[in-house]
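Just the one chain here, the form predicted on its own, laid out as structure tokens.
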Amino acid sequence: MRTVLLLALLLASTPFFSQTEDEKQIKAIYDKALTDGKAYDWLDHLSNQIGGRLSGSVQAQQAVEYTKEQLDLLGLDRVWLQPVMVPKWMRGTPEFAYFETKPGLTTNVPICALGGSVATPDGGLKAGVVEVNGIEDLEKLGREKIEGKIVFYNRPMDPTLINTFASYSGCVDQRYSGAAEAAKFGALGVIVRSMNLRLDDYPHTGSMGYGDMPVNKRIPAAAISTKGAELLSATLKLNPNIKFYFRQNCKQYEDVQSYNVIGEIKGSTYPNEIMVVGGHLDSWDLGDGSHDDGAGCVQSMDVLRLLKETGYRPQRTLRVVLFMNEENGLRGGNKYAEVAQDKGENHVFALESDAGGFTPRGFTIDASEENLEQIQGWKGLFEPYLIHMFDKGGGGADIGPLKDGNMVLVGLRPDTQRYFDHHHAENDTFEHVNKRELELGAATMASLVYLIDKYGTIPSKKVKG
């Protein structure tokens, strides 16, 4: 009796707790997605059976049609491709390079093409090499020691900076306008530190650009792997009369017609307004382009389908947008902004996922104070699944352009420390990819998608689950 009255008095001085509608319906989001989640699926289709997916490419066209049989299978209330022109470049045969310490000794060191970049001469380029830590540089050397040699641009990213993407922005200029600015000196060449944090053998593409520079003044561009860059540094401080030969046959070819892929679930209440959520299905061509950004597309395309399988119905109108082209021209984020402006769209939000497949920290929102600080009044509900990252920040490339002042713009953030160990490089591939975390990563998606819906983007008071 004594036991029973004990046990009486403990459960009646222990506080309930119940479930709010809202933690039900995100633990049975992330439940689906982790039970029976199909980004996985649908992430080793593009990669290990299309691949690599390069705008302008024979795998962009398969990685259109693929992504929109597989939203038809979906049961959306409407799915269509949206027509893009892109550019083409094409990589061409493998390069090749090494540096030359005395006639007839050479070391072979791996490099790629950087994207848009011309081709070296048929034969090849050979030249002496100068060393700079930047753009900046180039003014302080001048002509005299650029002219006729090749530039190499060896400024690492920065380690000391625990946001990764920081570190990226901080050197990527070397990639994008080295080739250019060395060009004004008189350069035949440039040569670029890949876009790594760790030491190893993978040169990283990316995009690079010449400007107005007039097509007979453009000097080709490549990146050298990081222990390339290494070793070329330390060899040219023991011998700075060693020379470069590197040889590569890439092309620009004229733009050709590509596809942005759409699905959509109609809003049951708000139905004009309406919420993105997407990533960019075109990839550099090295790898597969697995986290990069296959992942982002396949968890956008599961965000519609968790919310649908788990017997949400959104007010609002919910797209899933895969851009086409934001690697080397952004044309499927600027067309998608432009036929929405042209349609007199209301849109309210934009989630884009472009930061790999890893485990989800957070979020960054490009938004008004007061819609930035509701959505960190959800804090709560999202802490139970590790995600506490809710920064202002900016959204994303594809959805930049959506940007007017008044909608909600949102980037997943996932863990970034080895992000660019894959970034535009030949091991940015399917097995680098966990299942479990990509797949929290598309539940912590529809989690916010779900709760923006649900509380709209410029509510009145915060909304505490």
Given for the second form:
There are 2 protein chains.
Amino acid sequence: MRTVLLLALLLASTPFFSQTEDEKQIKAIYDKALTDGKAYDWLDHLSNQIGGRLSGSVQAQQAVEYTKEQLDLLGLDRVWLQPVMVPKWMRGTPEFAYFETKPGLTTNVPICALGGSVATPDGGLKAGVVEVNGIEDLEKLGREKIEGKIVFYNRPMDPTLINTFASYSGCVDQRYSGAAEAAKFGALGVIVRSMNLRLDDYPHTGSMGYGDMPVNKRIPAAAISTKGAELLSATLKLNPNIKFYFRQNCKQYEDVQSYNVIGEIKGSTYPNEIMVVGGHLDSWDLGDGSHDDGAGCVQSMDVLRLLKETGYRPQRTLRVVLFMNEENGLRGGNKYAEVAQDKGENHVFALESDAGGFTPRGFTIDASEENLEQIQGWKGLFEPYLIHMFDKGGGGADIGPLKDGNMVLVGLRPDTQRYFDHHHAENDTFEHVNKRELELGAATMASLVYLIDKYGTIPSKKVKG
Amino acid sequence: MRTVLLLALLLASTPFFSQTEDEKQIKAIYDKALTDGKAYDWLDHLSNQIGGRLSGSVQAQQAVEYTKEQLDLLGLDRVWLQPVMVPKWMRGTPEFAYFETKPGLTTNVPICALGGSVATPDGGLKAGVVEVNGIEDLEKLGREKIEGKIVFYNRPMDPTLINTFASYSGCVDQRYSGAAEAAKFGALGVIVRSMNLRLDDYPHTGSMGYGDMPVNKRIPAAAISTKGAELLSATLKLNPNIKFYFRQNCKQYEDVQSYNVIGEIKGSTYPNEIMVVGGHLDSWDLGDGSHDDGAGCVQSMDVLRLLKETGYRPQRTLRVVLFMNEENGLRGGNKYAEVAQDKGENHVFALESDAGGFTPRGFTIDASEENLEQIQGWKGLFEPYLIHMFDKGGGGADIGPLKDGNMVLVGLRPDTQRYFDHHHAENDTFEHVNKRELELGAATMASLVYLIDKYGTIPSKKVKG
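Now that we've seen the form predicted on its own, could you pull up the form predicted together with another copy of the chain?
Okay, now the whole complex, with that chain kicking things off.
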């Protein structure tokens, strides 16, 4: 009877013991992050000593060197640079724009060139304006109304969507493809309302592309601040014949050498199962890229340090990867996946933080149902930290190329309400990152990595079975 | 058979229909708040046109007039001012402090008088310093080590608590009672580390009290910025004999007349069941009180407007109450409850927003188990808005005096990570409130008020049965 009771107690207590151990380890991670985090200091350096880190820039190279140096100091098993060729686009001198209601009567508006755009002619470009609510309007208007004009894309982000990334997705085609599409109808240039939910004076840049359009057909594209867009639109309603002038001398150069920065802790038991945690080291050039994505880089770096400092030795190989060139090319993400495949590496898990350094709310998970359920089963462990989102969804741009139908891809999901106030704009700066919010994100990531490492991922039956 | 089927369908569909109706109404509220909210504009005026609204000040009176005027414009059934006498304490000229490591070698540190403190002597107060980790240390040190000294309370807020209000609670006794307690041991004054989780240069004020200590025994109390506290503490470790000097000429005046501002929509079906939604109109004087608690006031005002504009007519009487003097007296909250009792009014529900204008995360609920369960049963309706906290807990200071063991008291719970960076300090200002976050809070409050109004509260069996 005693033995049976003991056995029953043992059996009953096993999950509790494990639960307690996980609770303890996760508490140790959060405590460490909040009392002795390194993420904020690293971000201070990246943002305030280096600044905006556009691919191919001196600052991007400085960021590579700085983060490698800092990872070296952590005493990981291995730190290295992974070469990758990246595009180099430069903004040149500050852009300038106005609209002219009658000859000599002009109103300046804040603009910035979109990343990848061609320049205007040297003296600038001046033309009539046709406002549209999106690419679909071009067809309706036809070449007749567009030819020789500047197309003004003014569809705002939908403020009623609670997830502001969904609002962004609903608009960003104007920015990415607006120029290429308008050029087909004979437009001379495009001006795109900034992807910003707030009315303010900051133009927000971001990538755009011309597809396979010949260089001599490409037309310049710039973003206008949301207040500028509102003013331009209101003025056009009063006077559809106003002219818009803008000048930018941005330029695309030859690709240059750059690097992904990688640090690794070798797995103690399953060294061939690789887990990745990362963000992208490049940023746009207008601000200092604190939220996008300095935050994700320093959080990812701190994940390894937090596990190490709390005495946790991963069973699986854990890598921090600071990807280069997410913003205008994704070359770093593609290169990392390519090398992994060439080497036949077995990546089981990747976690990306690329949605700002705000209070973490949870994760989006791109995985099989079994893996999704396993992660959702850990919900209770995260509850004390107010982490409540465990939704099906994308992991992140940089880790996307790793996707193989078997591994688990996860994105950290911070609060999104303020993100697009800063995204790709001059005010994406260090003072808008809160230390605790950043640290909570790092701890949340480290906790998930710990659980994944401890319990493993569930291999897909189709692949394995 | 057909009838049975129809009945079954009807029965089965009833909850779904209702669910859909609630979902629709709540969506309408959120959409309205995010596309046509008024809270942010009202807050702009309160913060930037009026400013800090300390009880008894000209600005507090201006805020009473402005908010009444704005409520008048909403076309409610009734808007009125409820007179209440409030304490009047004034800071006087800016405070000044330094520590002296040797005669003539001084270092200035940022301080501010605590609300309710007496002044220092005209020429200031200079004395040796004894650092303590809290009130409990006084007894250990004894009169011998404290008499003639300035007591420096330096227990920091605990950074490992995820809910920063819990960290605040763990420290605020130093601020509230530190002077009264230290005076018992012969201290000449007290300096209290600011209730701030961040290291910065802002001193944070807040209320303190002397209990029934005779006026001539009272000693002055000031807050020091967290960086100042760290510097002072580090210096004391090197040289325990340094002197601290501070000067403040704050003063308590006679009580003055002020008002709670109240607006009401009469209930269509149960006019005698009263629901309150509110915040406090007074603030501290250093910043403009945008988060504490301008945000709560404008959100509460918008709750009535949002319901009205989405076409919802409450069955119960709904009142917005902007309470006066939460910060240093709670006279408005006490007066409101007193008048309610005198008139025999039946308050069934009160909701307060007094935790900043940040992204709402949920509610704390002070109610019977039945009412708690009813509210928790609505969790699914709030999920699309990322509202996930439905915890047992306090409602709020101003609505506290209404508590009668029967009614439902609820506090809005926004994200707390940044709150104490700003709380009671010079940087509690408008630019730190995000429009969407503020609006989401108002919509979250309005949605709960809608549900409470529609389904009613559950009367306590003890009282009714």
